[in-house]
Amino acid sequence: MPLISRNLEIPRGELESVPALAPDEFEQLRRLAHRTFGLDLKPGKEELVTARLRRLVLSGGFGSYRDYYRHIVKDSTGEALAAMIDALATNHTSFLREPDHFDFVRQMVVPMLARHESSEIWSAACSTGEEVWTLACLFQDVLPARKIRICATDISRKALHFASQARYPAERCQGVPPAWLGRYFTPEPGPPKAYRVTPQIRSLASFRRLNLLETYGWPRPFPVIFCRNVMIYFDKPTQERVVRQLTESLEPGGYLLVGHAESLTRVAHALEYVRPAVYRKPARRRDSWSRS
């Protein structure tokens, strides 16, 4: 049974006709979310999960959350699981979020990249794209003669589509420096008022769907990986698994930047602490894991 788009307008009264999750239904979905994409839904999140999934339950014609769960498990196409991930994923971000990270890029990363004609960095949880375009504008400002590309990934198809369109309502562009807004954004016909990233800047990024819990590989390691504000949704074993794979995707001496709420303290890893939320892969690979 194909699911109707979750963007379909459904009257609030109809949505509220879907009963709240029963404890066993919540446990089924909690385990599925943890197993498939690492989301750690702790007890107390029942109301949140009910609110985010009831549209899919109703539009799909399921009699209960239990029937909906069975459909996801049996769906060999993966579409039902992807729709659930889109519904549960949190995609909150903004331009120049945690600005000291971009100061660090200017001070420490740019001189490193300037030694090469071309480089590629990875935005590993790009959400709706503001981080990607912030980086693209920054590199276009400071390294215009270098070919710097940004590989952007996320597990949410909805977020990736939004990011690749690169069109943002005016209120979401309030944090963009005026010089960038004039140089790298084009006003879109409205109302509502909106801006779109210029083709020149859009050409610096590519997007693909990627689940950080799955095994993945890249043609070459990255000098810099941004993976911010996603691991807060993982439990400790999942965090260690994700950090291990990210470390393997870094070149020696490369940097991993995480969210400021995501200190790797008490998480096993093989990285050197540089400053809050910034870690470096040692030039020589360590034989044992450490705790910072």
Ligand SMILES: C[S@@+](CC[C@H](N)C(=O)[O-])C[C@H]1O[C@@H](n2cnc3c(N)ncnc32)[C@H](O)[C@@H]1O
Second form
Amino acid sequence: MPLISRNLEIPRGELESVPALAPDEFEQLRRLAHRTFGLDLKPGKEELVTARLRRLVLSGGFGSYRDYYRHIVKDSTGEALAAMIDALATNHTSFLREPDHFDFVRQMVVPMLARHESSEIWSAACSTGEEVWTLACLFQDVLPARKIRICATDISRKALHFASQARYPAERCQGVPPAWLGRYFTPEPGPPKAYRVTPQIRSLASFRRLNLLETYGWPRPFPVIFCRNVMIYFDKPTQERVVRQLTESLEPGGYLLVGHAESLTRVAHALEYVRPAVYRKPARRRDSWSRS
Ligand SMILES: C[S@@+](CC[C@H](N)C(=O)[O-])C[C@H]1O[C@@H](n2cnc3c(N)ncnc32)[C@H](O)[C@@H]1O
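Could the form predicted in complex with this ligand be shown next, to go alongside the form predicted alone?
In what comes next, the whole complex appears, and the chain from above leads the way.
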């Protein structure tokens, strides 16, 4: 089941009546996706793009993908572009995804954050929020006396809305440890069976829209940034640009965690390799964990 349903309400037969993208139409949309949010659509993805965009073409009453493209570039509200991004971006995520990272947080990050009354970490490209709530539950478990907040961002408003609601069908909570489910989630009246993250845990995160390709700044750098499973969809120059800004957003000595499928080996960057999918900004001093 897709995490955010893409083709609701339009019968399959009607969707299939939308013709496949012609090569020049694919090229227009490919360039637009690359320019606006970094997506690197390789040749061969025509079928996938057709499948993901035809609901928008059909519901908008466009005669062709060319008309649909014209509408997006003319729409000054940005809504049409946002809808295209929502349709093309991959939102797949899960609770405790890539568990090695959470072991690393327990072993290496928790002792450092424990030295401070409060800290804020960044979940960049948080999708539907499972990564955010995993971190919030973990910190609540091991550092209940510290105020550790999570700044959560994504380009997709739809994903952010879902994340901030923090309500998940039971089948998506299968990876949640039973102790967390009992402590940090409440069952929702069903069917279908669902759970909602408790208000106390929800109060630890804030959500905002952020495109990693745009120029942004933060009031203070972060000791830890999770930016996982998004750069895999970018080409190398885009990855370098994104990693440069992420590095600027890190404290000296701070950690960047990327997806295990997204090694930075072939990307120019100023970070130290720590272990698979974990990088560190060189520390200015040994005790550079000054965030409090
Ligand atoms: C596969 S999900 C990863 C979710 C989570 N980080 C994880 O690893 O499970 C990728 C997310 O990246 C977001 N995304 C794609 N391009 C982006 C961009 N240019 N800036 C910010 N977020 C972006 C998508 O909306 C999607 O929610």
